[in-house]
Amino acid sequence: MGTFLTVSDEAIKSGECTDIYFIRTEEALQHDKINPHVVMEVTATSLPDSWAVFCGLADVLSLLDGVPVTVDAMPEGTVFYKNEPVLRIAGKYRDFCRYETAILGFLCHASGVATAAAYIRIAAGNRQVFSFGSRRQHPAIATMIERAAWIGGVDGVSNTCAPEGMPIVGTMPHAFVMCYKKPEDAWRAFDRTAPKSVPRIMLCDTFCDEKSESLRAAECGATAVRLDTPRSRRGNMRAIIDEVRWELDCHGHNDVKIFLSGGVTREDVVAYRDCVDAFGVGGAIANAPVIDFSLDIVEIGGEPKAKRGKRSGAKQVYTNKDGEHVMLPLAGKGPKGTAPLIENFIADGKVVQDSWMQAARERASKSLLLMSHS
């Protein structure tokens, strides 16, 4: 055990986190020498929204890498929908049973992080948004959140353990604000001391209300201004951005942009996109609902096989250019003008393909486009 609770890679590689069922299982087969070659599936049959982003590959691929099976996989950043298989695991049952565990951990989270982000980038539209909500998880799993938000579509992410590759945003926190006499003095600070690549904006609604606040940080240079308000305080949220941005145009600071935070949900990026120029999210991100995968046999020495209300058999997920998506055994052949989306990565225990963040990342980002028309 970690000094803060966590588990140490160590543990996890070698298979000591998981369900103590498998370890029971694993005793039970060995005991009666059974270890029958297997393939397994990881499907959700249900999802959060109607399509979601399959994230947390390159984790299992760390996990398995040396332990003799083969893993097939849709690539990170593929678009998926329910009951469609997005990673297949062949080879004896008792060599990755104790696994199935962190496989599904790593999969079931990053997925859930990178599926919210691409439905909250694409209801923003052309405005830009944060990931802002590592410090809603542990922060052991902060490069994992970020990665996957990144992977999702964001613009930028606040946490300074994120994955190199990804610009690491934020200015101030209220308790800086409050460190000065008065929210003028703070600000003047900020502009001294930020480097001057990191974009001087100001957060406006520490002491007094937003309108007052955010004209008083445009006459100190601000080239945004931040509303962070908490929902207790709110009241019409429309009719402050707006107030705000009439106050600021009205004094001559039309290219003041505002940027919202604080508990910004996806139906908050709707209802605002027209009037905030970027949006930072928190937990709406980082505490995502989880996709339910599952791991289950579909074939076992060789025969299809599968438990009730799942289908056996290995499969092949094939796609056409406009991104619609058939299933159909792997044996059998593609429609014409399809392109198979699982592919090898791990065989016979040997990693042979990496998950590359930033290439996931640009798949996401070509199927947002198609679902933002669809």
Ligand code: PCP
Second form
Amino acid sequence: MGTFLTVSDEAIKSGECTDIYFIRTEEALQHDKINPHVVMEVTATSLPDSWAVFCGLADVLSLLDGVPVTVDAMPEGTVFYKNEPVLRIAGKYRDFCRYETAILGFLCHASGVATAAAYIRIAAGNRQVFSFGSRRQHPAIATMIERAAWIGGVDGVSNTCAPEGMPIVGTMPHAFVMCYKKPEDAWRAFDRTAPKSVPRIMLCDTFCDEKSESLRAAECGATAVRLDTPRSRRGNMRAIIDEVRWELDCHGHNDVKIFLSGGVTREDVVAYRDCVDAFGVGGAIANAPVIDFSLDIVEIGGEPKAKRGKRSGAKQVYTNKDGEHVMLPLAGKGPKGTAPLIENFIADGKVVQDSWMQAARERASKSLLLMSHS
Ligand code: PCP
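If the structure you just shared is the form predicted on its own, then what does the corresponding form predicted in complex with the ligand look like?
The complete assembly is shown below, putting the previous chain first.
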């Protein structure tokens, strides 16, 4: 263990970070000289909603690079449904059984975050959504959280350790405003020191009501006002937002946008998307329920075989231009006008295709367009 309560990369890569029953399994199989060739599939028999976004493959590839297995998977950013295999591993069971814990951990968590981000992205329509939730998780996984949120479709993220290739955005904390005698001093200080490219989004709920602070911020040159109203003060958030909009317009600040944050949920996004220009979403993305994936044997010794509740045999998922899916046995062809979704990523222990973040985001974005019209 290092300085923080985290597991080192080396311990994950070696499979040392696993559930103890896999170590016992290895020992018993080794003792009895049993090591069958298996095909295993990752599936979810239920989802938080009707579909989900596959994410976390990049870490699985890093983990299994050099392990003597073949890995086929849906590319990251693919929309999938329950019972569909999203990843398949073929190899000698004992060679990779200890990695199940990390494989599922990578996929369950990242796919949960990407899925929540995707649903909120659709709910927001043409409004912007930013991921503000890295503080809701252990900082050691901030990069993963922001990457998954980006793949799911957010417009920017707040953590400075996000992977390169996405906008890093943020406004100002209440603590900053409180360091000055009055909010105007803080807003002007921000305006003087923040790079010109940073939007002047002023936090407008620190001491006074949202209406008066928003008007004062607008007078100080705010391009947007951020309302982060505490739960204890929210009688009717809709009325507060409408009132702020009215007063801003009434005083000639029609171009000043409204940015909402603080416990924003998918339901809030739906409720306020007509009167809010941008949302800062924390826990509703970063603390999303994980996708409940499992990794199960579907073939053993070349024969189809699966435990109760799982379907035997390796499978392929095909999609058509409307985004509809059909799952069929791997052997054989897909229906006319469809394309297979599961591709090869590791062949005999060698990564043959990387998982690119921006391609994953584009893939998800195309699918979300279809989902939002269906
Ligand atoms: C933070 C920020 C956003 C919050 C987190 C997003 O609030 O202002 O509103 O996370 P959430 O959606 O899970 O609430 P605070 O922690 O109140 O920090 P600050 O006062 O510095 O804005």
